[in-house]
Structure formats: C-alpha cells, structure tokens
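Presented below, as structure tokens, is a lone chain in the form predicted on its own.
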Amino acid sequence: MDVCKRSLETVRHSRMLGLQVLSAEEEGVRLRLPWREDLVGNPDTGVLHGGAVFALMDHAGGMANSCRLYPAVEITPTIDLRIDHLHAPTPGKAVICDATCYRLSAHVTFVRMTAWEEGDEQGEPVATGQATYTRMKLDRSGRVAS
C-alpha cells in the first residue's frame, strides 16, 4: 500500500487528477478518481472527461504491476492499452478502478481493468480495459538493467 501511494505522489498528473489508493494487495489494486469539475470533459452535462477516465485505469493498471512484482521493483511503461467506455459516469460520482495483473511473462506485464460508479461497484461497469506493459528490471543504484 505504501508503495503505491508513493507512486501517485510522485508522478504529477495522478497529484493533479486527485487519484487516490483505496486498496493494494498481491491480487491488484483499487484507485479512486474524485469527481471535480474541472475534470469534467461535457460543461452541458457535467460528465467526467474520458481521458480522466482513461489516465485512471491506465495508473492503476502499472500499480497493480507493482504489487504483482513486490518485492521486486521494475518500471512498467504501457506498451499497449485498450478501454471500452460503456456508459458516461453519473455527473457528481467518483470513478473506481479496480486492476489485476493476470499474467506476468518474463519481459510483458497483462492486467485487466473495471471502473465503475462510486457506490455500484456490483453495477454496470462505466469501462473495462485490458492492457500489457513491459517489464524493466532495475539494477542497485536503481538504473535500468540491459
């Protein structure tokens, strides 16, 4: 858990997206996105921008990477991302992703994403995703390892 709030705090659009650590175990994680509205992507509608929506499920995604992997550390850049939006959240409801990295090869990561409305988690989904990152090992001094 630690390791991932750390994570958000150190890179600057999660800061800016207000994504927060609900859970992180070996299984994956779950992040919540607040509703703001400056995130909103629709001022008619109120609705949350779906590149907020994307950025969440894509940060949550290499934080469940990270929780695969622990106690290892690696960097995990997304190598391929794909999400289906299936309905426009509610106006006024956070975002919650849950991610399970399924899969882990020796140089590909393969995790499964689901957001939902805050409170309907058992509901409809809002978007689902699935996605591979690769797999940088780091060496002591905590640069890339070839």
Second form
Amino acid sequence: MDVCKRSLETVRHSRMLGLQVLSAEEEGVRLRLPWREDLVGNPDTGVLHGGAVFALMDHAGGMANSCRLYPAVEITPTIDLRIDHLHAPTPGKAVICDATCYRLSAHVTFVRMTAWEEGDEQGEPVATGQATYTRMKLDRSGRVAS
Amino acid sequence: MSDTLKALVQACRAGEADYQDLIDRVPYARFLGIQVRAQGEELTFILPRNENNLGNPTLPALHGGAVAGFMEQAAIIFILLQMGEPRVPKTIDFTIDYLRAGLYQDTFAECRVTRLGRRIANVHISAWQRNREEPITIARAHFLLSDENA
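Counterpart to the form predicted on its own, namely the form predicted in complex with its partner chain:
Everything in the complex follows now, all chains and molecules, and the chain you saw is the first one.
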C-alpha cells in the first residue's frame, strides 16, 4: 500500500489529476479520481471527461500489475486498453476504480477494471475496462533487462 | 445543448472563428493544453510537450492516459465540426493500442471518421511524434450523437 502511494506520487500526470490510492492488495487495487472543474469534458453538463476516467483506469491497471508482481518490481507498459462508458458519472461526484490482474503470463498481464461513482460502489458501474500490459523485468540497477 | 456551441461550430466552419476557441471551451482540453492547427480543411491536433502530462518520470515518457484523453478530445472536436446539428458527442467506448513510448516531445493527432451515422459515429484516431508514418498510438472509438435514449 505504501509502495503504491509513493509510486503514484512520482507519476506527475496522475498527481495533476488528483488520483489517490484507496487500497492495494495482491488481488487488486482501488483508486479515486476527484470531480474537479478543470477535468470537465462537457461544459454544458459538468460531466467529467472520458480521458480523465481513462487515465484513472489505465493507472489502476498498471498498479494492479505491480501488486500482483510484488515484491518483484517490473514496469508494465500498456499494450491495449478498451473502455466502455456505461453511463455518465454525476457531476460533482468522484469516481472510484477497482482493477484486478486476473492472469499473469510470462510476458503479458491481463487486467479488468470497473469504475463507480463514489458512494455507489455496489450499484451500476459507470465504466468497465479491459487491458493487456507487457512485462519488462528490471535488473539490479533498475534498468530494463534485455 | 447550448446555442452558443452551435453558433461557435458554425462560425468555425465559416472561417469566422478560430478552431482553438472550440477546444478552449472544454476545461479538460485546457488542462492537457491541447491545440489545433488547420491547413485548409485538414485538422491536426497538437499536445505540446508539457511536464504535467508525464507518466514515467525516469524515461521520461508521456502518461498513456494523457495521450488517450488528447486523442478522445481530438475525435470529439472533429465529429462536432461534421455534425449537421452539433451536440457534444458522448463517448460510448474507446480502444487504444500503444505502439511506441510517447517521448517527452510534442504529440500530433489526426482523425478519420469511418462512419457518421444518425446516432453513432465510428472514428479512427492516430497519434505520432516524429513522423506520421510511425504512430505512437492508434485508437478506435464510438460516440453517441443523439440524445434520444441516452
């Protein structure tokens, strides 16, 4: 959990978005994206931009990999990610995202994400995601091993 | 849908307003720092090099989410300019393939509408840095255009 919090702090764009780690276990992670005026996609409705939700889900997926791999440290660039926006999150409400790495193969990880409005984590998701990431092992100096 | 948006889209089409005004209406687009360049009828979207969009601090590389958000917004503006009755399209789904790391450089994007239906648009978006033939990411997205049943 502490490792995840610290790693999030180093990712500048995620810090700019105001992402927070709510929990981090081997089975999965939970992240939070606040609703903020400057992250709005449609100024007529005040709904968060899909891109901000995308960044939340992508980061949550990467962190789910780290948790599954822990204590080994690898970097896991995204191969692909698909997001379905099931309905628009209510303006003013934060979005919570759970991500789980459900398969770890030798070179690739497979991750699912689900996002809800804060306070409605048992209800209808606002978005679901499905992603693959590639595993890049690091050597002792922290460089990508060939 | 606000009349101001419709008026702005029409002014952009007529060459009486700057496409940039359309982007600057969107808070998140300003957050990323998106710009647009028009060459005749062709639009190229630009995500200028900005440290706030960095993900991996050591490489350094752009955050995949920032690039995705940039491409999604580019597609939204692109469709808006093609719609008879402009309304902000709602993203149904967005699928991205990362082909190369996004370096700490300016990033460019162009869109191609594969099909613009009455209710749904299918758009292909490609983003590159050094040259157009070597995209760093490609994406495919569907947008809901009509408010009915939304």
